[in-house]
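Below sits a lone chain in structure tokens, taken as the form predicted on its own.
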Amino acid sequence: MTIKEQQDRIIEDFEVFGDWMEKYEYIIQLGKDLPLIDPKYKTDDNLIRGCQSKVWLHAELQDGKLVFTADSDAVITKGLVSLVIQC
């Protein structure tokens, strides 16, 4: 899937919601559905600096593709991170 196709899919997903509260709840659900990051990657080296919440981001090459895993200590931030790393 191209970046443009992924962007269009995310936009379509959000268009079904009637108000910001529903969108907010959807983002929280995305965070809850985000696969757990391996605890060994929750290190200072993978911590995103400057965020109010703690956000860990790990990248590795798998079969020639860059794959990201992430986590956050805040539910809304975790949902936003999930949107960013979707493949």
Given for the second form:
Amino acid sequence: MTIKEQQDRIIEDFEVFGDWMEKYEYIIQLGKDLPLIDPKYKTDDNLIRGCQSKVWLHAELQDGKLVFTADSDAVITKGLVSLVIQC
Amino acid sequence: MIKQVTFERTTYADVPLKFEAGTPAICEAIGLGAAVAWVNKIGIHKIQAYEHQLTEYAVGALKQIEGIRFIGEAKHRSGAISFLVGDTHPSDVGVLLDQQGIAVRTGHHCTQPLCDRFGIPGTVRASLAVYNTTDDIDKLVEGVRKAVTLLG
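Having gone through the form predicted on its own, I am curious about the other one (the form predicted together with its partner chain); can you provide its structure?
Now the full complex is given, and it begins with the chain already shown.
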């Protein structure tokens, strides 16, 4: 799947929701489901600094593809990060 | 503000006009006047008493939320109420309150060393003032409860 196809799929998924609660329940679930980053990668080098929550992003080259794993201390942020790395 | 400018040199107006370049803050001054008149009309002591009462109401109402923890519990306090609920992250609570039309601040509020001392990532901070009502507080409490439920 190309990045655009992935993005279109996510947009389609989100159009299903009736209200904000359903949408956020989904994002929170995504956050809870995100496979945990290897703790050895939760370093300051991988930390994206912000004022609200911490996000660690680790990138690895696997078979010519850039694969990301991530984590955050805030669960909604984690859900949003999981959408980003799906692409 | 200048007095005169040539390619050879520049001279400046006398202080304070020297430091008042550009269009003066005319609207802002009028706005400030209106704000002061409004405060004087109500009376600063009445405002203080009302805010004190409302803050007590707010703290009392928030205290009922299971797992709530106030950060900053001085006896004489203002209406900026910082809290955390259970192990929810403040930014998550903030996002969900925002969806319910409730505006709070979240994060470390430019006090990272203090947050480090408390061992917290930041807080949710509800600030109230004379234009808030007990109805606002009730909605805040309901909103926080809903947010915490969604975060599971």
